[in-house]
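Only one chain is given next, in C-alpha cells, and it is the form predicted alone.
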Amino acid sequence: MNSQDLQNLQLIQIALERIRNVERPLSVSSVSPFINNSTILSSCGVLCLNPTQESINQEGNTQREKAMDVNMLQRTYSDLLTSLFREGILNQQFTELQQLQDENNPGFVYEVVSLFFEDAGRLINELISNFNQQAVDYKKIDAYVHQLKGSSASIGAEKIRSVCQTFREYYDKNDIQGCYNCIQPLNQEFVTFKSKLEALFTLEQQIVAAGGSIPMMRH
C-alpha cells in the first residue's frame, strides 16, 4: 500500500468515526451540565419529561379530579338540604341535631333518625290496623299519635310533627273523621321524609368516602 492509499484510508476512518458521532444519541452529560436528571432532549428537540415526573403529574391530575367530585358531591347535599327545608319537611331542630355531631360520634344523625324511621313506621301501622277494627280504640289511637308527635319534633321532621298535631285537633274536638282523614296524609308525609333523608344520608357517606367534610346548613 502506497502513502496515497495509506492517506485515503486515514480518511475514510474520520469519515465513519464523524458518522458514528452523528448517529450516537446525545447524553446528558453531553448537551449540558445545566440539564439535570428531571428532562431529556429527544432527536426532535423538545424536552420530554421523564417517567417519575409523569407520575408526579398524573398524582396530581387525580387529586384534582377527586377535589372535583367531592365539590359536585357537597353542592349535591347541600341543594337537597336546601331543598327539605324550604318544602317544610325539615326545621330548624334537625340543625340542631348536626351540630351534637363530631369526629368522635360521626354517625349520630344517622343513627337517630334510622331509629325514628323504625318507631313511626311501627306507630303508623298501629294506628292504620286500629282505625280497621270494629270497636276503635281512640284513647290508644291518641297516646300512639302524641308519641309519634314528639320523636318528630325532637329531630325536626316538621310536616309529621304537623300533622300529628291537627290529629290531635280534631280528636280533642271529638272530631272522628278529622282524625281518619289524618292518617292517610300521615303515612305519606312519613314515606316522603324517609325517602328524602335516606337520600340524604347516601350523599353524606359518599362525601366523607372521598376525603370531604358535611355542608352544614345555615339559617
Given for the second form:
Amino acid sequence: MNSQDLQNLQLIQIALERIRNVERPLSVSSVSPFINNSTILSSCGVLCLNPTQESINQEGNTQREKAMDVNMLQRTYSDLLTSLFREGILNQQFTELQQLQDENNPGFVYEVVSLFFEDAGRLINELISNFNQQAVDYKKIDAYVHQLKGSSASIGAEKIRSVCQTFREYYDKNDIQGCYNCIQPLNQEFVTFKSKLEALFTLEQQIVAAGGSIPMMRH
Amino acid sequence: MASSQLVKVLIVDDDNFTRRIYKTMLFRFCFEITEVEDGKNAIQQFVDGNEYDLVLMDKHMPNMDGVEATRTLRGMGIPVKIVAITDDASSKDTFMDAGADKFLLKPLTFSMLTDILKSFNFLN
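Starting from the form predicted alone shown above, please give the structure in the form predicted together with the partner chain.
So here's everything in the complex, that chain up top.
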C-alpha cells in the first residue's frame, strides 16, 4: 500500500465515521471536504446526492404530505356535508347559499349561519322562557316560531323548519299540548344543527389553511 | 325607471337575516339597495322623496304589514314594481288585490330572483 492509498484509507475511515454518526444518508456536501472521488464515495455507501437534489426530494415529500392532508380534509368535509343532506338536517336551500359565496363574499355562508345561530338561539330561549311563565302568551310564542321557521327555511335548516311547521299546525288547531311538545324537539334539532355546522366550518378553515379549496356539493 | 341607470331596490322585511341574503343576491347585479324593517318605514322612504325601481315586500311585519304597505303605496300613486315574498301562500290573492305585481313563496332562491328581474327587464 503506497502513501496515497494510506491517505485515501484514512479519509474513508473518517467518512464512515460520519456515516455511522448520522441517521440520514450523507450528501456529497458533508463528505466532500474529505473525499471528492465519487468512486470512493459510492464504495463507502455514501449516497451521492447533490445538495440541490436532496432538498428537492425533501420538498417533494413535504408537498406530497400536504396534498394528502388536504385530500383527507376535503374527503372528510364532503362526507360530513353529504351526511347532513342525507339525514335531512340540510336541504337544497343551503346549496343555494353556498352558490352565493364568491370572491366578493368569501365568508357569506359562515356569516349568515352565524347570524342564524344567534337569532335562533335567542328565539328558542324566549320560547322556553315564555312557556315556563304562569300566563303563557301564545300569540307571542307563535310569532317567535313564525320567525324561526322563516329564517331556518332561508338557510336550509330543514329539520328545524319542519318542527316549526308542526308547531304552527298545532297552534292553528288550538292544540296547546301539541305546541308545548314541539319545544324540546325544536331545541334538540337546533343544538344538533349548530354542532354539525360548527364542525363543518372548522373543516373548511383547516382545508383553507392547508392550501386547499372547499369541495362544492351538488344535490 | 328611477332617475339614473342604476336599479334601485327597497327590501322590506323584519328579519335581518332574510335581508342579508337578499342583499347578497342583489349585489351580484350591482344594484343599489336600501332595506327597512316594516311597511311603515317603507312608506316613509317614498314620502321622503326616494325613488325605487323594485320593492321586495314581506307580509308579516310589525307596525304595518306588507299587504297594507302595498295598498298604501298604490293609493299614493307610486308605480314601483312590488314583489311580495312570503311563506304565507294563502295571502297571494290579498297581495295581488292590494296591487302587488308578483307573488313568490319563501325561501327566495337566486334563480327565482333572476327570473323576476328578467321579467321586469332589469337585467338589460
